[in-house]
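Just the one chain here, laid out as structure tokens, in the form predicted on its own.
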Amino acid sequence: MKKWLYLAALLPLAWACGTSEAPAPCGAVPSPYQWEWQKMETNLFLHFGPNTFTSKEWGNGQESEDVFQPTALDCRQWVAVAKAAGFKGVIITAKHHDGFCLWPNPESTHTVAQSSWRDGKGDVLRELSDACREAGLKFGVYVSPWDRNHPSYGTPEYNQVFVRTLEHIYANYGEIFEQWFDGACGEGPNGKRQVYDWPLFNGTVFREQPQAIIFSDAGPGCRWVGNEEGHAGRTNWSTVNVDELFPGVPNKNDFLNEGLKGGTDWAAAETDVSIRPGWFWRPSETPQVKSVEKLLQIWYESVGRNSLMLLNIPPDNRGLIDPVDSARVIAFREALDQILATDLAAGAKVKASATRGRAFSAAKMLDGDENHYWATPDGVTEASFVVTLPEERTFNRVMLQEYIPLGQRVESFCIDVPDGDGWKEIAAETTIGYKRIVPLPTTTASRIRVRIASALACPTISAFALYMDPILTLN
């Protein structure tokens, strides 16, 4: 009888443990659109325009419209390459600094409509946006506010011209997932510089395409990573103080690269990098297309460091992606898929030093549901968990993810493996965020421990995995 009374007394406690409340959000958190954006992980950048035909990086705006003459334009080929490479979205330079528009923009006389290409009836944005939607990819646009051709550039009227330019895209080419703003500001054809009205520009995006993530040095949707080499900081917070950043104005690149712990705004880093030395296609650069190994390294140092990888693959002067570039990026995806195909933590059991309750048990990290996560009780910001594998396995990558809808929390963690009767530390890192992949020396073990050394609030870890990369090894 006493035994049954004891068990009955435990039932309310067990029920409470299984229905404990979720942690409160910690600081700035992503919008649903920002979370969906980061889950895309890799997107395709397309630099295409008059520079493709003049071999320049920055055109002067005085090029004849007839210089734009792709002989075999096929946006479906671009999209097919994007899909084969595992990209989820495509962003094109609809208007670069030279002012040339890849669609018939009524606000400009420097567009495809003034070119003899397709008798002035061509429209790259129409073909690409249609191809993206047919293939299930998202469509985004780069629209530079700098315009080295438009006669009103450098006057107050130009800001309204630029807004109408944006509105024309938004009204005619469907949903835009990302609006890419380059903050470059140089002289126009009249020798004057423009004072950009960023609140007006951003407000136009918010009004016409509220789901679009706005990229710039200052966000506010996502921020530049601070370099064009392809690496986010080993410490990388998704939070910054947006009011301390200004598009086109020199910012502290380490601030952009690492973010700000406890920042007031969520603006995760986007890592933009080109598969070639330059951004626009030049035949002389074909021998310098990045290797599979280099692309893997970029992926680890962007997606694997809480960023999004935006890889530029510029179409050539035929209007096709160069076969060298396409073969390389597809080989990169095949190599990455092979590495990620086998989660060496499959079948493991996990035990944590502290847990919030059954709904937030350590096992939630291994169930494959992005909305499930392990969490500790409020106030417990130092904790650990031990993953016990079915047998000894060999690995050299550890993947961790935080449940970022509740904010980014972890500021330092360590990884240990058994060493005799104790543990040996094999890695010490800082932030996690949406995804963190830690490169390790090739290690064979049946157990692995992760110690959260410090966090801004109780940690919320949604995924743990182990991989073996035979291509890039530390030893």
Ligand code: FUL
The other form holds:
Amino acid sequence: MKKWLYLAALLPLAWACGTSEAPAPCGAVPSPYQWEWQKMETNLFLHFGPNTFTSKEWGNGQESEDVFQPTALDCRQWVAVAKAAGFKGVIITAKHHDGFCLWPNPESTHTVAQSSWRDGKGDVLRELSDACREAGLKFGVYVSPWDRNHPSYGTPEYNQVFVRTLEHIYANYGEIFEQWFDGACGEGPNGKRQVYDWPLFNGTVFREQPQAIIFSDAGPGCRWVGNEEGHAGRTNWSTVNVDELFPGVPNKNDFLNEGLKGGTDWAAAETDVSIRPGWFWRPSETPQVKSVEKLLQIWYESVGRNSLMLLNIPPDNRGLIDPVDSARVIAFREALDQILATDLAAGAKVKASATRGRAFSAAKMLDGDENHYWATPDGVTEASFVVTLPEERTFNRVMLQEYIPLGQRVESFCIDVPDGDGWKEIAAETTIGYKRIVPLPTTTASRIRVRIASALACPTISAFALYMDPILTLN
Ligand code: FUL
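Mind sharing the form predicted together with the ligand? What's above is the form predicted on its own.
Below: every chain and molecule of the assembly, starting with the one above.
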């Protein structure tokens, strides 16, 4: 064959392979730190302080420093529980609303240094940050701007005190992966409220700990999910308009729960929830530690709805995690691991209605590489794929992931299974995001179809899996 004829014969093939160019980013995208943070999925929240000893939720700041008296503090035990439960990071109340500091903060006279505990030499942040680093867990801090103890609270000087407080932590306890700011702004000891200087506070974090994700109602790193019961919205966009929000913003809980399609800023939702009714440990609540079933449900409705699960397990008045709580959270993780151990889509073949090119084929969703994804040609925002299993299998959860470094795109999708010669719809949902797990009626099938009904730009789907959860079933 003549050379040109040979080349001409190859042309249609080259055309069929489509483009090897990745889609352009769509709208706001996560920073590399936000992308890494999202992949942590489950983290441990620790509420610990004078309230642990007084059985209060909000101390008034007048508690004697000597109230803080853990008899057997062991932060390595907390970290061991976190590890066993599969958490990737911990966040502790370095300072809650009562103003008591778990480290010797030179900006305050209401700290561990003024307590008779360990003759004023104790330092919970030191022990915990060391234990985290030893175990390979990330370390984060909750520092409440509301301070019911500090004499300067309610005056402009307090904003400077608060910044120096942050700086002291940042200079002494290593890398912080998340800075937790709650929006509470009540009265201080002189009856005044503070006008918080958020640009100053955030600027301090950006300067001293640039990798830290700043949590608040308004982000900018991640946003509150809008409730403390443990559920993100079924629709959950990781984007919002940060300018329209501020920490403590009223009447926005539903909005925070769902985010804003096409919002100008990336601030994914974090779901903070306690394993107990309260945030601090109190013995009377031990019988109400959440069940494995409840924790699984929270996981599905947070991690499975494009959010992070920040589970609070408050240490007790000995300074240890209560054995009831640790046994429960470890049992939860074991149950979850067992459900996720078998991907029932293993060995499947997948065929899409449209593909951008070989580098973005539907098979990329099943190859286990988080940087590989199926994508359609630009402008194709309605598309489907059919997964053909090696044989009939029984499942009740579908897991989908979008390749979020290029933005969140899918705004509605459906799941179908074969019905006679056609298909039957068994689920209709909205967003996907980093991870979406859709509960299904228990279904036995050898084929399953996912139909993307609408998207902000060509979909980029990086993972598809099927699971069978024998504990939480729809039918
Ligand atoms: C809120 C606080 O008022 C609660 O005490 C708790 O710390 C919760 C996580 O955040 O803003």
